Amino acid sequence: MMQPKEPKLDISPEVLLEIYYCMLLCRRFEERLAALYKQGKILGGIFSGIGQEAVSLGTCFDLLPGDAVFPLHRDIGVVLTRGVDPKVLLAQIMGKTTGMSRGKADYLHGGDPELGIYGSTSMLGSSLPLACGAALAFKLKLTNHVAVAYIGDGGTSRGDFHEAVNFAAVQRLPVIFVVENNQYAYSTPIEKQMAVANVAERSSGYGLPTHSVGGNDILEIRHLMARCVERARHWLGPSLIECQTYRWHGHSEHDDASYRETEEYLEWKSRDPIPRYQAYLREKDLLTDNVAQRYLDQVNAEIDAALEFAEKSPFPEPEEASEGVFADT
């Protein structure tokens, strides 16, 4: 097998600013969701990924058509970055027929196979074996596509995670496991979940490269992800990337996260990935106050249009509940 070369990422001004726009869109979209939830306009729960944008963008921005992603409940950034229209995504979250599953599930369970997005279940971790299945199909068909499976720190205690990582390593599958270590499994801190320092250390015994990186630095994540993807495309096997990050909100919008210390929250919030990336762009003379305001206005307009579309879309009719449950015969 050919050894992969060091990947060369596109760092043109256009791409760097596109990444910034995507990060801003993810942040403002989720902030709008929190407001809509408080207004009673959201069906089901909202599980915020605010503060984790660097993970979503850094791990999937450079994927190719034909690659597969298996996002979790905080991975709205993955869904948007892989091409789902904000209008369709918001309609999905509001239970409308114009959403990805025609109003039959929230965004956790929704997906778009044409875009290579496969929804999860409420039993987080159950999609990791499915990601291995996709990767095995890629390998058997001799393609160079990859699968990317997302899991939280708490989910790495489930059997699905260990079985998937072990199977992927043994079969040398083209899959990358992305661990979003936001320090809490609901209200359980990381030190009460495992006796080792991090998930990467916990996983290294399965015989695959494991990495633990700062989860708020999109440049570092993007570069590491490119190396792991290049390795997978050359059929050299899986990798695991643990991103050390933090969820700003509670487990969901109804959780006030009172089990956390204020000092801890403020310390992590000071590491906000968006201002960090803004500083990089300003050093490159790519982002001025005028450009930043123009992007913010564009993002707000896009979200306003998405909300108008979703609110005008109809709810499904009761008789539609049985449609799409079984394959047509």
Ligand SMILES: Cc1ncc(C[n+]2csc(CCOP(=O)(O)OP(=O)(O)O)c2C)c(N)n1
Contents of the next structure:
Amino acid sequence: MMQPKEPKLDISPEVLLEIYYCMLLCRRFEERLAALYKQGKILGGIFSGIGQEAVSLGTCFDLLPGDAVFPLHRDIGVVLTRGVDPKVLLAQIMGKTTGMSRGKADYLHGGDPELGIYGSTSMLGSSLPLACGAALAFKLKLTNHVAVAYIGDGGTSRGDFHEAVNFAAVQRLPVIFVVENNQYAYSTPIEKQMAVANVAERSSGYGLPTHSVGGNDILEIRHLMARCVERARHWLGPSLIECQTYRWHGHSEHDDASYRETEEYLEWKSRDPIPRYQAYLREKDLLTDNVAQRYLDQVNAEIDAALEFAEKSPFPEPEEASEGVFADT
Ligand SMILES: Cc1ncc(C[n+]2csc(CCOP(=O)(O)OP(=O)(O)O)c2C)c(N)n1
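Could I have the structure of this protein in the form predicted in complex with this ligand, to go alongside the form predicted on its own above?
Starting with the chain above, the whole complex follows.
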């Protein structure tokens, strides 16, 4: 298993700050979602990715227009980083016609093919063979694009995962599998999922480079991802990155996660990826109190505007129910 090297500083200060802004946006956006859920304003479930921002953002920064991502239920960070407007995303989550699915699906099933974002189905693991399909198409068309497929630790127990990883390795597809190992699949802890130490070990027998890394250091993840993306763009084949992280909230907002020990939760919470990244930026003299406050104000204003837009947007009319469901022939 290859270990990540010390992240090299090949990112400009502007981009480093942009990453910080995106992290804050994701965190505040999801905090607002949790509040809206309690107010009964959300249709469907909310699967919080709070605490996992370093994974969803760190794996997106080296992607280019034309690359394809297959995010999961906890990957709002991927969707926002790949270019969905927070207004449109919130409208999607609130079931409004201005959302990506025009009010016909919740967050999980919404995608935006123009932006290379492919929505998930409810079946865990089902996106992985599709990501392989996209990667195969990129390869057959002789492009340098890559596909990125996200999966949870629990999802790696599904057959789809093993078939996809095997197929990608055999065909040397330009796909990167990102495993968000947040230690639990709903209430099932990782040791009840598998008898090996981690998902990287579980997958390495398929013949692709697999990495298991800390999932709360955005620069470490970004650096490793950049190497895997580079490899895929040069047609050297797929990679798998397992990020060891933790979800702060329950599986969904209705779940109080009482199956976890408080000490464990607090220990992981102390590894919050945002203050960690903040400390890095401060050390590099890129972030002052004033800049941090300005960013926070901007993020809050952006979310307020998104909420106003989503609340004002209409629900679909009943007669629109069958529109856009089937391809026009
Ligand atoms: C095939 C399948 N089995 C069960 C479920 C129900 N389910 C939805 S999310 C989930 C837990 C998934 O855990 P994991 O893959 O670790 O991702 P996480 O939610 O922790 O991010 C389960 C069991 C499902 N959607 N699909």
